[in-house]
Amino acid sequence: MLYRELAETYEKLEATTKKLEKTEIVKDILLKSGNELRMVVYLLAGRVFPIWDKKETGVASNLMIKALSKSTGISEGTVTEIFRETGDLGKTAELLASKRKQKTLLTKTLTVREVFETIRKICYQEGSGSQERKLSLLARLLSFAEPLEARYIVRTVLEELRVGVAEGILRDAISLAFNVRPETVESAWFLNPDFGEIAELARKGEEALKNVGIKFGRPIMVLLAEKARSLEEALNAYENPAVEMKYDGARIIIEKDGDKIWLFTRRLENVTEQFPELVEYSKKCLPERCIVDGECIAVSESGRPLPFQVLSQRIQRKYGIDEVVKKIPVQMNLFDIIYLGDELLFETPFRKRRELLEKAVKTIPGKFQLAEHLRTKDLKKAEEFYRKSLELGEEGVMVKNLDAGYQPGRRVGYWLKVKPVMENLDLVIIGAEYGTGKRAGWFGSFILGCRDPDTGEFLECGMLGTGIKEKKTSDTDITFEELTELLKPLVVEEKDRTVRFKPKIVVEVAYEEIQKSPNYSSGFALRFPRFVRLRPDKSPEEADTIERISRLYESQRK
């Protein structure tokens, strides 16, 4: 297939705000892409691997455009110039390429096979002289490209692409494509999240997709909770309900097979390396063939609970990992098994796999233990359990139907996590405005969004700058100089003092109530933000969506 296809089709993506009209765009486009399937799949969401494999390109505005002007031969003092002009490389890019300067001596039609595996590339150069042949390689493909092409292989690359393409309208496109139930293509993808092999599976039909099932050393979805607004509408919810401890933790997913021991967090994350003592544990305390999922915390030397922005420490480290083992002492609290020997245990209510998981596991108190679970209806013990729950430090509790079944990415049905304070929001910083005064030199206030889980865009619902310190004065503090710091590198626009990011940053974020407001594009807007903490745990992906925060605003009116 032709990259010029592709392009054209990124195009007429970026010209509609309908899902509708997207899933159309994106059937039809499915439908001609033969033996580049999986490689359209991939590069409709933005990416050259599967949402999992976390490899990126490493490439920054930068070197953008330096390798703009290598393609072109226009001087990069003109690149930046026009960069500054349109606040968007990729239109940059279009307008270069235009005007390009010099000609290649052989020109060449780009494929999407040729565009796909370039990127790749991209993203394997590691090392000394990384940087300059990244550069060669996106320059070479950049003096092939046709002006729509180079838009979007510069925004590709950026990982910026912004064409309104998530997981909602790929599901239904390869529904509409293939001829397949969009449940279907759903529940595969939860266990396996590789929509580029899920449409080479819709593509057989209905019966391969139902026969995807968990592969060893890869991550699946996990299931999800809702929130209730009380402990009694909690209990109230199942006729059969288990209280557990509410861990500030890591949600981590454990797979074993013999030997061979894998963690994933549930942005999918191989933290494998990052948590040695638990492969240890597991190899000791778990059955041989199993998967089982929990949540990590780390703790004192007391054994007591520490905040959740120390365990990230553990999280991001990817050398000195023996001298942070040390330093940050971790506990592992398991509460579900789904998968033991050869049977998958999705079906099975929870009271079963409690029960297995009690047999199965071997327990280390206070390093590798089973969640504290209470099975009651009555109110009363309860609420004893949650203020315990409290006073040991914990975030609150877990209510869990126990005749429910496990499915991965699910939530409606399944858990309820009841929390003593109004319901924060996991928001994704997606702009911000400098500051002044004190803060001059920094950026200021933050522009929060929520995301449209069926576009994949984040909606403007907020401005942030309150709960963000000018100087620190703990270890859990964050400033607005490390704020700054943090997002500078993903800068992707910049008009007067307002700059755009690229989504990445996900923030906790407290607030006095939701708002009707005809000034974001969300629809509405948060009264009196405050920021809470950074959620690196957290992707862009699992942040609350513009349907959540229409469900609180009529739950706060009632």
Ligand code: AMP
Given for the second form:
Amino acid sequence: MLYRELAETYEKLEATTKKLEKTEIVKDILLKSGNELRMVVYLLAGRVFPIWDKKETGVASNLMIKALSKSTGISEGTVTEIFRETGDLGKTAELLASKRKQKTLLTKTLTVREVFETIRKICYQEGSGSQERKLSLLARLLSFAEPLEARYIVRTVLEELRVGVAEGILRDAISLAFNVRPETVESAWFLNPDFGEIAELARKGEEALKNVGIKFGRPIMVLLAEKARSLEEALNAYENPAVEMKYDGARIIIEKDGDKIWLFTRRLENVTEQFPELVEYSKKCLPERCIVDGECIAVSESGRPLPFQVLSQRIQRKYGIDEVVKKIPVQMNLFDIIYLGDELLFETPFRKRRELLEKAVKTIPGKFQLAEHLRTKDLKKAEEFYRKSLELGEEGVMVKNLDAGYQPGRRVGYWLKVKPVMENLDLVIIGAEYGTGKRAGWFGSFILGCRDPDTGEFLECGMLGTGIKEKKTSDTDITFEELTELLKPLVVEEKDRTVRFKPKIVVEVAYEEIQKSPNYSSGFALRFPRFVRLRPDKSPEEADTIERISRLYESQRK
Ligand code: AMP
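Given the form predicted on its own, corresponding form predicted in complex with adenosine monophosphate (AMP):
Full assembly next; the chain just shown is listed first.
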């Protein structure tokens, strides 16, 4: 398949905001993509790997400017100038390619495969000299690109495609193209979050898709919780509830197949290497072949839970792991089992799963244990448990339906969380304004975005300035300077005093109220938003959605 066809598809996608039209456009290209189906699916989402593979191109705007200069023979200064005018390197590349076209005879028609493989190669370059190699791969690719192709190659490599295709549209387009039910596509995707593979299975038919199964060594999407307004409401939601301690750490799924162990976060990140002690415990304490689900927290020497920020140092650490293992001990609290022996337990009621978990796992108190669990519908007993949880320094409780199965990837009301505070939102920083006065030289206020799960776009829902410090007074503070440093490499557009970022940084935000607002693209505005903490454990795809904000808005009105 020619890359030109894909580029034309991108252009059509960009020209409409209507989801149905987008779905049709995607469906058409899926049907045409033949042997390149998997590549086309990844590329439509602006990627060259499945979502759980975190490899990146590692190309930022300055390297891109060099590549554009090299591929066109136009000086870096001029390229930068055009970039400044257009505010978009994709458009810059398009303009430059049309100028070059009139001059050179270099012609070669790019195929999807060629573009895909070159971008993958760019991702694989590591170590010394890798920037140079990335540069020459990119420059060569761009030198063959037609103007429209150049626009999208550049955006893909910068991981900035923005044609509004994410899970919702991919799911529906795959379903339409290959005549399979959207629910089947979705269930398969939760078990095997790889739309490339899902599309190939869907092409074989509904049955193949249904048999997708779990693959050890690959992450799955986990069951998600909903929020209850009170403990009483949560207890009343189920005929047979269980109350569990809610630990404030990182969700970790442990997969064990013989002597092989994998640990994945709910962001689908492989963190096996970061937690060697959990690998050891899993070898000793878990049955031969299983998948268990739980929350890992950092603990002090006396065993008290430490704030999430402490644990995040363990998650982010890639080198010198032994040292940090000693410095920051962790505790795994297992609360579910979803695979045992050769059996998938999604349909098994939680009551039974918990019993299996209790039987199957050898525990090491304080290190590798089961989440504390109490079966009761009695409000007094549940309140006592809740109080104990808070006194122990945990976050609150989870109320779970003992009769429910395990539904990966969804908030289906099987679990209800109860926490003492008003529910915070996890939002993405999509832009900022430069500060003035004391905040001069830094970004002084930040544009918050919530996610539209159909298009993958982020819609504005507030401006954040409160809660970020001018000076550091404690380890957990975050300053304007730090946030500015973190966001600078993500700038994709700059106009006057306002910049736009690649949506990467997720922050937890508290607020007083949600209001309707015509000024923001989401239609909602947070009143008095306040920074709570960075959420490096959450990907932008996991940020709160416009639907959730709309639901919260409605529930507020009640
Ligand atoms: P939240 O992140 O606020 O939506 O709360 C849901 C998260 O709480 C889950 O994804 C888990 O990471 C975490 N959690 C802590 N303790 C438990 C528990 N006992 N059962 C289920 N989830 C828990």
